[in-house]
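Take a look at this single chain in structure tokens; it is the form predicted on its own.
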Amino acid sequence: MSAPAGRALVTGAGGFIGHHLVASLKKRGFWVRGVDLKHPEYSDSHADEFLVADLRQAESCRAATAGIDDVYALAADMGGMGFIANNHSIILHNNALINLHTIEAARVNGVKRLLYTSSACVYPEFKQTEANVSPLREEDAYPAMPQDAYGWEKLITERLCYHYREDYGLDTRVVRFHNIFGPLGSWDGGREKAPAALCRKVARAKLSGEHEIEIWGDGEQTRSFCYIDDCVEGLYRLMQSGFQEPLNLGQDRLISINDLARIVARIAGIEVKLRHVPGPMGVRGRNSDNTLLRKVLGWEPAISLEDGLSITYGWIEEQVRGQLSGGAAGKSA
């Protein structure tokens, strides 16, 4: 048996992106430790070792990073716009503790590289006031004015990575996610993101025969959406690169929430009426400028929104069918 490509830690391995990343790293030949408050909900983890631990505690972070070469720091207390808009203090408190302890533990344990997963939420609200927004470049993060506590904490931890690199020589990476989606993630309960929520709503409309769904606000708010397989590919490429500054990771196709709902409905094979209701909308428009991504990695996300949504919708419809029949749809590999 050949030696592993390296020893990797994925924090937040029980979550959506972390679970997919563990599977991807295993396919590349890494020995992988996952850590989270819980195991993945929809499919067994592929990790060689999975620790159920609270990374808000310093001792948990020291145990998780022991004997590790590469840390992929994904752990976060977060969710969709509804959760973010109503839990500012919890998000700032919990995520600050997770990240402060993780990076210090990585330093103490001699980790070679640490990749921190930041967010497009770091970008200033004043650059995102129009639906037809200009794509956001990495340098646009300053002067700083994120919309919410989630964005502020992400930006602070970006700075923490910079200073640990300058002061201690820890080789850090920073990636800014732009709306990652796909199967095996939260689709109900309040923490799901827009694509999953819309897939759930459309699936319920299809299965109930009542072809009407609710959209928060007027639905003209815009985003770009990146499929999970492209996300984990980009994470690996960034970790292997020598690039240490923040880097966008997302698609650069801007689309409104209304149009996103219509695409999902077409995939489901139905027409839906959109009923607009009050609700948190976040910034008016946000898109990724991938110029630096292409330059640094010689690559950019290639899976189309329609192809990614087809896979995601099929999985979520299966979950909704299971829910409506009175039980869970069950785990799937």
Ligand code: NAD
Given for the second form:
Amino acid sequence: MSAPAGRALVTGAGGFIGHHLVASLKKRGFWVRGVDLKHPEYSDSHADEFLVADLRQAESCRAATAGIDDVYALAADMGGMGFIANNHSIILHNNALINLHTIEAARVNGVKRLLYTSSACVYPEFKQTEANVSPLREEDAYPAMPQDAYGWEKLITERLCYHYREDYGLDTRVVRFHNIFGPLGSWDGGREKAPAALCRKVARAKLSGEHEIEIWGDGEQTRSFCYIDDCVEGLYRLMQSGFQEPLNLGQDRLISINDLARIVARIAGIEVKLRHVPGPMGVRGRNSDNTLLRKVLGWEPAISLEDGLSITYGWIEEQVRGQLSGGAAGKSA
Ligand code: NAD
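The form predicted in complex with nicotinamide-adenine-dinucleotide is what I need now, so please give it after the form predicted on its own.
Full assembly next; the chain just shown is listed first.
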């Protein structure tokens, strides 16, 4: 048997992106440890070792980072707009503890590289007031004025990475995700994000025969969406690169939530009426400027929204069918 490509830790390995990342690192030949409060919900982890632990505790972080070369720091208490807009203090408290202890443990244990997963939510609200927004470049994060506590905490941890690099020589990476979606992520229960929520609503509309779905706000708010396979490819490429500054990772195709719902309905093969109801909308418009991404990685996400949504919708429709028939759809490998 050949030696592993390296020893990687994925924090948040029980979550959506972490679970997919573990699978892709295994395919690349890494020995992988996953850590999370919980095992993945919909599919068994591919990790060589999986620790169930609370990373708000310093000792859990030390155990998780022991003997590790590369840390992919994904663990976070987070969710879609509904969760982010209603849980500011919990988000700030829990994520600050996770990140402070994870990076310190990485330093103490002599980890070689640490990649931190930040968010497009760091960008200032005043740059995102129009649906037809200018794509956000990395330097737009300053002067800082994120909309929510979630974005402020991400920005502080970006600074933490910078200072650990400056003060201790820890080799850090910072990625800013723009709305990652795909199968095996939250799709119900309050933490799901717009693509998964729309797939669930459309699937329920299709299966019930009542072809009307609710959209929060007027639905003209815009975003860009990136499929999970492109996301994990980008994470690996960024870790391998020597690039230490924050980098966007997302698609740069801007689309309104109304149009996103229409694409999902087309995939489901039905026509839906959109009923607009009050609800958290986040910023009015947000898009990724991928100029730096292309320059640094020589690559950018390429999987089309339609292709990614087809796979995601198929998986969520299966979950909804399972729910309606009274059972869970079950884990898949
Ligand atoms: P997720 O909620 O599916 O995964 C996060 C995981 O962290 C969960 O499994 C959760 O149990 C775990 N976690 C929370 N608190 C913990 C604790 N105290 N100890 C151990 N584990 C804990 O989210 P995701 O979509 O996979 O996101 C992964 C990372 O990417 C997060 O840091 C998130 O903020 C960031 N991000 C995601 C998106 C996106 O579109 N999904 C966008 C921007 C940033």
